[in-house]
Amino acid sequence: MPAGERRLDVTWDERFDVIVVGSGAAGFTAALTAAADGASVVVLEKAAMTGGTTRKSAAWFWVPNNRLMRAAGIDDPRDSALQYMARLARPAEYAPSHPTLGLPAEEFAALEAFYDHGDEALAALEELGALDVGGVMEFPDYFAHLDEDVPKRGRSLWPAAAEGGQQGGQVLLEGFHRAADRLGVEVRTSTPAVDLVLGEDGEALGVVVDGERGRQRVRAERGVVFATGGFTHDPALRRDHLRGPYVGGCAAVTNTGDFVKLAQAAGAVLANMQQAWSAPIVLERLQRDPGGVAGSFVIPGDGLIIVNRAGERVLNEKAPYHEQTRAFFSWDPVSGRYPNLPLIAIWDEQVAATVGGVDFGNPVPPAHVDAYWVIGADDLAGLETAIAERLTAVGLAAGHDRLAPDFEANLRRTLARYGDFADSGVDLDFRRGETPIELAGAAMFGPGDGANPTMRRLSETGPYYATLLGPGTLDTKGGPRVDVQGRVLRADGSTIPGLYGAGNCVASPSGEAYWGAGGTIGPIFCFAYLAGRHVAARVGAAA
């Protein structure tokens, strides 16, 4: 039955008060909240295991005015927090004197709701035993240097037991499952929801699932909450909607835009479809291991630079990963190509020996792994040859698969210029090492001892190493527009009764911003919590 078809004569195989589709941070938060409010809840997961992209993540969450900040005496005023979020969400529209700071009214209302209810959502999850909040109050926001950021720090949190490490997502899911068991939430894997069942007035009555029990219709007496992730792994949706030539991403491979298609057929309006949570990604790791690859959230080492196919630096290598990714989308109107696609990270032996690791998508490998993605050579001439060969093997589009004829000469000039900046401590080209988040990253992942702790002149002798980077997504952040309660909206602003969405499958009020570490999951907790509360209190139509 195609989504959008009105049916009054449905035979239901099962009934629950609330159906939640998806089992990551958004899905579990909505399910646990609804169950705690007395609803019978089933969680339907498309994959063979729960967790989605959350399982792969460190599960940091960015929440303004949280209780750890307050306990530490860090003030986070509402007006300035809203200004910080709005300034980055819509930088071309931001107007500090405007009643909604220049944002569309519905986006501003969502930012207000996030400030007002974000910590409330954390408290609710803690009370349910699903989460134990930890964090280090000194960790700065990604744009702590902006005047709009008053507290500068303290908003990035994590599951306490993980202590900020890569295993945070697994720790979070263990807590979710324990709480789900206590609350009687039924969780089914390998059970995709393939269709919506709509009533005569367009109300979402339930879903069609195709799982181990065969194709069945499951009734939601109060509502259906979709939390199925974005469309990272649907190449057609990426091509049609994203703002640049993303090569893929590190979201769960099941994130194929399912809710975009179902909600559109049900009459939903889409928003923010051009935006994604972004990070550079190692191309060869993406090609070989699309399910396990991570974005390069950390690119450590003071003796490492990133250049384009002409051998020139084009970005601040220590800027937040989301901001680095914007450099890939530069367009050359003369050649008719993207000159920064791909980019090439280059480092020396000291970096290779000191900062290799497997967490957070580090492109510099430790000694014990098969570093198939690393290109190595004894000198710069050999490195150019090896990079050129690897570019051809990777199979990029014509024109993006070869180096400029003067790559080696340009690279030598680039290295000399970078070395002079490192010696002086000031990067006159890209201001590397000037912001609090860059210095915090250097302190965590390998600071240098020079005038600028993020910079060091690369060795004048080899060996040298390199890898190819492309623009990737953590996941997309566009989809059906929802209100602050998670209700899916039509183009005229009316709600589709009984249909909710949360997480990366719906339009994010963050716009194009990435406010700080955990900027994905923090809002997800808040809005999934609000959706869970609202759907649990709803009285649906008889069917």
Ligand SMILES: Cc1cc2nc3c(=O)[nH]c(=O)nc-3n(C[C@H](O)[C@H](O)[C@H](O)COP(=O)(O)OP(=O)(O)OC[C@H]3O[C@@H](n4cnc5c(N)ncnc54)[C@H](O)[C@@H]3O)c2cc1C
Contents of the next structure:
Amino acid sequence: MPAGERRLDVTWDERFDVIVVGSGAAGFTAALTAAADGASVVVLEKAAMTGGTTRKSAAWFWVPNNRLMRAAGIDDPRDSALQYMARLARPAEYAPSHPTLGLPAEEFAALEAFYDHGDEALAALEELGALDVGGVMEFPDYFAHLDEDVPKRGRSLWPAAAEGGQQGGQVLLEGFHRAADRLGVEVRTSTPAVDLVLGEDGEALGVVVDGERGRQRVRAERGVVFATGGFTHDPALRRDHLRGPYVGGCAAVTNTGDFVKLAQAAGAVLANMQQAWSAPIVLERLQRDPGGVAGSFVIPGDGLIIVNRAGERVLNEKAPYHEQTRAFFSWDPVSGRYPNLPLIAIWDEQVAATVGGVDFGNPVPPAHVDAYWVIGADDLAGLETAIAERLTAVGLAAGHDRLAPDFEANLRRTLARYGDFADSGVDLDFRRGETPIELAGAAMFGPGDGANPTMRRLSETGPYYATLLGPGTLDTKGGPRVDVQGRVLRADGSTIPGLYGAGNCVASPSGEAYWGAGGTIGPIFCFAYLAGRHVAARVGAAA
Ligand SMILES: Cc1cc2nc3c(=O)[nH]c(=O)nc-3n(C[C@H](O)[C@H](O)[C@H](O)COP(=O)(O)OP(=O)(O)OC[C@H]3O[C@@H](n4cnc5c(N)ncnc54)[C@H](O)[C@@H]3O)c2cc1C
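How about the form predicted together with this ligand, since we already have the form predicted on its own?
Below: every chain and molecule of the assembly, starting with the one above.
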């Protein structure tokens, strides 16, 4: 991709007040908001279909102190909400008595803006007919057990018509398109922005697109809002920036970090580049169907454990997906390898017969479906052989493609220990089933009736099943640093005039956190709304 071209004597093929690049939750929210404020707006989308990762999503959105909570009488005080977000965003820097809770001032300001304007953004989208807010007030936050979480529940919402189902993204996109039609927002698919046009002072004047009409220059009189998603599908950016060996992810395949490259050329400073919204992902599904695969957001089944290549449990199988993913990056300084890459989910016949499904990346297929990613065997010895063969077949890096020599013996010990914990109800190793979110996840599949509803001793006899899991992204969440209005910043803190960003293409103020279900789209609605309002009010340079 060429560096931003700088010139004043550009001939423009078209002119709009505002150009929005990307048509997911961030792009449409910014576009609709700017159009409602009177701007002429075009949305440019690289893919043949609008929606990006948003269309694949369930479109839950996490918003503190939202209208449904208030209507239900659930209190969500500002101070504790900020503490909850800050503590999880920057756990190693969090300082409750510090004026910005230990966070850099601009990140704290963003959390404040999210608390103050998150619900306002929902109201604005509802008013435009783009969104109908629904939800139940029982669903807990991912860290509802922490003292900083005062309401514990009620912040996770969804498009009403989807009722929390996996089709939420489709419902959201329908609403976006209806509102765009009404507001006269032009939406062009198969039209990637391939370059930024900058004025001599560095102001963003417009973009170069490479669409059906060929290469054209489009002028943005007021500003350009990038909303192009993360860099999940650029292996080099992933390798250079992410904090661990992610195997890929379930973001839209067109999310290749284009804004990282264009904004850098325009002088932007990058931030939060090491972080991604993360989930375990079924390795073979990722390899065979990179466009369709979803992260495993709920690992169902009381008789299911996850072990590493040595046959040892290394995580709480019911913990939120984002938190589980951290376990893959554990490093063994003696072998010089990642012992938890990949991890292996193992379950018994009862799980196979009762909790399989197709939603939310369930690694267990529906009962009696012969899925290519499932490894099956009649007994544990056979399972070890079958897993070893599959590990070799999927082409992992040297050393990560083999089981430890004592895998089966370790697995037997692991199963016995897990079974004892299940019988007693207390997981002394990983505290499985202790938090509200784990119980809510288990309830989705019908909780077990043992001492711990998330645990059951696996059957002493086969058949057994397994699948390989790797660390995946929903998408990345680092990129150019922006202020609360979405203006892209240089290293010296000045703004690049006319250049805005929102959504997963820019640095997220959530840092390393995933606060609750909908934790990506909730802030996206808010900050894209603020960016849309700001750009619509901007007076750009003459060009
Ligand atoms: C299966 C699944 C379920 C999920 N469920 C939820 C959920 O319930 N709640 C939640 O909060 N999050 C969820 N997520 C995550 C969520 O979908 C994303 O974080 C969010 O939708 C990102 O929105 P966005 O607008 O930033 O990017 P996207 O929706 O990815 O949109 C970016 C768009 O930009 C386009 N683009 C890229 N480069 C260019 C270019 N150069 N020119 C033009 N266009 C370009 C892309 O093609 C894409 O359409 C889920 C993710 C997945 C995969």
